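Here's a solo chain for you in structure tokens, the form predicted on its own.
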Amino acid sequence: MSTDTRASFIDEQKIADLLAAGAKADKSRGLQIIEKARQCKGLDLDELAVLLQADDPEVIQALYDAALYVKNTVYGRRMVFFAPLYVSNVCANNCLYCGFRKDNTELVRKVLTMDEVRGEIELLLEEGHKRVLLVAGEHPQKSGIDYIEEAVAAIYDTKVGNASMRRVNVNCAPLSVEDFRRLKATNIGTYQCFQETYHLETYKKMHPSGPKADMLWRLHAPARAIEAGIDDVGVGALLGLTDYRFEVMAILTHCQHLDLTSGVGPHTISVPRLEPALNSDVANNPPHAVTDDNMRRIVSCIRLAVPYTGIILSTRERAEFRDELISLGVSQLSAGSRTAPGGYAEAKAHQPTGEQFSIGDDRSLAEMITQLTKGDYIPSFCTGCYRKGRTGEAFMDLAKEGEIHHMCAPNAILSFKEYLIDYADADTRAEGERVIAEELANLDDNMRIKITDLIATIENGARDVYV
């Protein structure tokens, strides 16, 4: 496979188009995509175009209702967490909406070096982190894949007694066929690239100088990640700098035009809100405001159109509003944030720095993993996908038949025992083992033998067990 990195697969005509006969739809054709939906099939972009814009409560609480049914259909009851890693805050570009821009003078930068990386890493891991975001800002000579490198190698060099991250995920800028073979050397899991925005005059004004000024380039970066070898990508817009409406149907659009030129469409999508940076007016002053209406929407739609997909919520919203976007969709959470090189070791100083933007939700890893529990979730620590090798096709072959949760759900147990034994407190414990058990009368009778056994092993001191 070749990419053509100078041709653009979002066609705004069309865009503009499907969302002006969208907007005439009546209640019942909205009703009837949204029966369609819930056969977890996913949607086409017309259908798209109308559920975006209903207005009748009736078809709106619908869309919820069958948002919640296909997250669990397809996933079950599982939440996965991570933690986002920020390695450095220099950059090379102008990006009008980030803190870290280059022409930013009051912000402090830093580049961790790799003693740093592992002490952040050690802080993660006393929490009960397994999974890690590495967040680097673009600067080819000093967070370039050389750096990125030596950084990945640290983060899964890093132990704590016996826990150690299971699976580094990467966040950095576009790299080149060649560079992203080297990424997928270093053992990752997922490559992150958010466009940002899929509107090409939005694109050029919000980035008016830098590497990321690029807009094809960034474009067809998890294309190049996929021909590369890495099989798993995540894709995302932030959502704020033009209509939220356009993007959820771009961000479709590249989802389909993934699956059809790599055979694999994006392994998550992220759905980032603008929230304030230091001194960006347009953080500060969102040119497209997204509500709350807007946010349960968007992720209710995109949890119907691609149904095999993880959507990632970050710590930018707060703590209530990230609770309530689970039901609506949301499989994966981040937990006990912080967005600036070197945040976790300035947190426990109690002296923090600029980070890259504001954080919403600031409770830890354990109040999450308490708060989930009581509503009934599996909080996950799973990475048993990637040493399996259920990634890229094999994932999806199984998330869009609906299957992956047979994997899922065994695996979030296993994982979330041995976070009760080695992390919880007495109360987080009870309720956790109220809602394993509860989970485990759900499997089958030979998985439940199965899971069972194997919860026996964590209890006599196994780590990292998985089917």
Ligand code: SAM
Contents of the next structure:
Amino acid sequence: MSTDTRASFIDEQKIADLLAAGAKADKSRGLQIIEKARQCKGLDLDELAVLLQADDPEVIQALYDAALYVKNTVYGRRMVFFAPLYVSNVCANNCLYCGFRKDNTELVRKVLTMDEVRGEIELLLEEGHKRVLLVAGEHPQKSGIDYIEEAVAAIYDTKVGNASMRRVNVNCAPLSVEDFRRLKATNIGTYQCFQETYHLETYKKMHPSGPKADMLWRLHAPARAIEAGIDDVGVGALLGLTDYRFEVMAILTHCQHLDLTSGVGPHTISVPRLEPALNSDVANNPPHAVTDDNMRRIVSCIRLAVPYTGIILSTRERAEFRDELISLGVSQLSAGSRTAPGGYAEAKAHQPTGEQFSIGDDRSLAEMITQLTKGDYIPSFCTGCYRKGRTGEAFMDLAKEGEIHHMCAPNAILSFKEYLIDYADADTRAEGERVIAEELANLDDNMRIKITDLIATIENGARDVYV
Ligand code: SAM
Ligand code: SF4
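Structure of the form predicted together with the named molecule, please, following the form predicted on its own?
Up next: the whole complex, starting with the chain shown before.
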């Protein structure tokens, strides 16, 4: 279906009206919506409006319980890990909340050379990472599509022993359809673009200059990426710029719009909360600060609203709170992150300069894996779906049939087994073998036999094994 790309599909009045009506809903309506959400069929906007505002403790507890239930039903115990790779902090924009903004003259600027990109990737591979998210400031000359093409190729090229990155996702400025086609040709997984805020007045205020001031160009970026053949897109809002309830309603509107116009909703939703950033009043004093309780509500509501869409949580959040949000619906985590170009190399020597924002969870990948495994999660480095063509609509069709779980669990086991052999210490290995045995027991007989055979091949030296 064609869309008018100069029009906004966000109807602020409609969202305001739905929120006003939702605020009046009583406890029984809240509980009724939550009961329905347990069928894993998602929520309508009017239902979401109720759950975003319900204040009865029983309804809030039921919301959290249902989020955990839906998360476990759709995703089981797996948790996907990735690391961000900041390649450039040079930027033509002036986003008031970001340390990379053009007018922040105190920031040390850097665009990684291809050798530096390879160096950073080597460090991530040595830790066991297999999935990386390339992040770049917006600069048509210094970090435009030519540079990104080269950087993605350098990432895929880099090897440490027999290890290499198996999926590169990209978070860069919106591109034209033509440039998205070039990005697709580099073999990326997901293209991520956060709208920051869906609220027009707030958007204008936060983005005073540079290409990003054009809100509609950004709003339609995921649709352009899909048009260019990038099936998996990631959306999100930067929480803290305006009322979070409005943003969550707008995110669901965006999902519905993509589904309608492109035939597939987003693959992931990110929930970044504003973190302090160098010389940024907005980041250091968020205009609509989002509390921990608000975050719990946001993650649970999104999990119920779009059960089959991954929820990504970055290291912006502090360690113990991340662990809590995992149980409410988060399905992908970054670990051991640095938010400055060259940050992994610099971290070895001293505190990195040129960071985008400060990090709340500085646990290494190994520490996080150990902790999650002890909590009975299966860390996953799986990249099977995208390499087998289970992307976009094909992925969602399988997911909605409840079938994707049958792929995710085996692939999580296989990729975790590789990690345990190649990178884990003895303690983690023992815990890991325990959760793998438990997870194997949950597979159906045919799959269990198949995966047990594949595990044996990994023990005999095979790598990059997936179904
Ligand atoms: N420059 C590109 C863009 O803006 O789309 C991509 C890279 S930008 C570094 C990635 C994301 O960082 C932004 O979309 C924004 O949501 C997030 N971000 C910026 N400042 C932040 C802050 N102070 N705290 C948390 N996240 C922030
Ligand atoms: Fe540049 Fe992105 Fe930061 Fe805005 S959020 S200043 S576009 S890096």
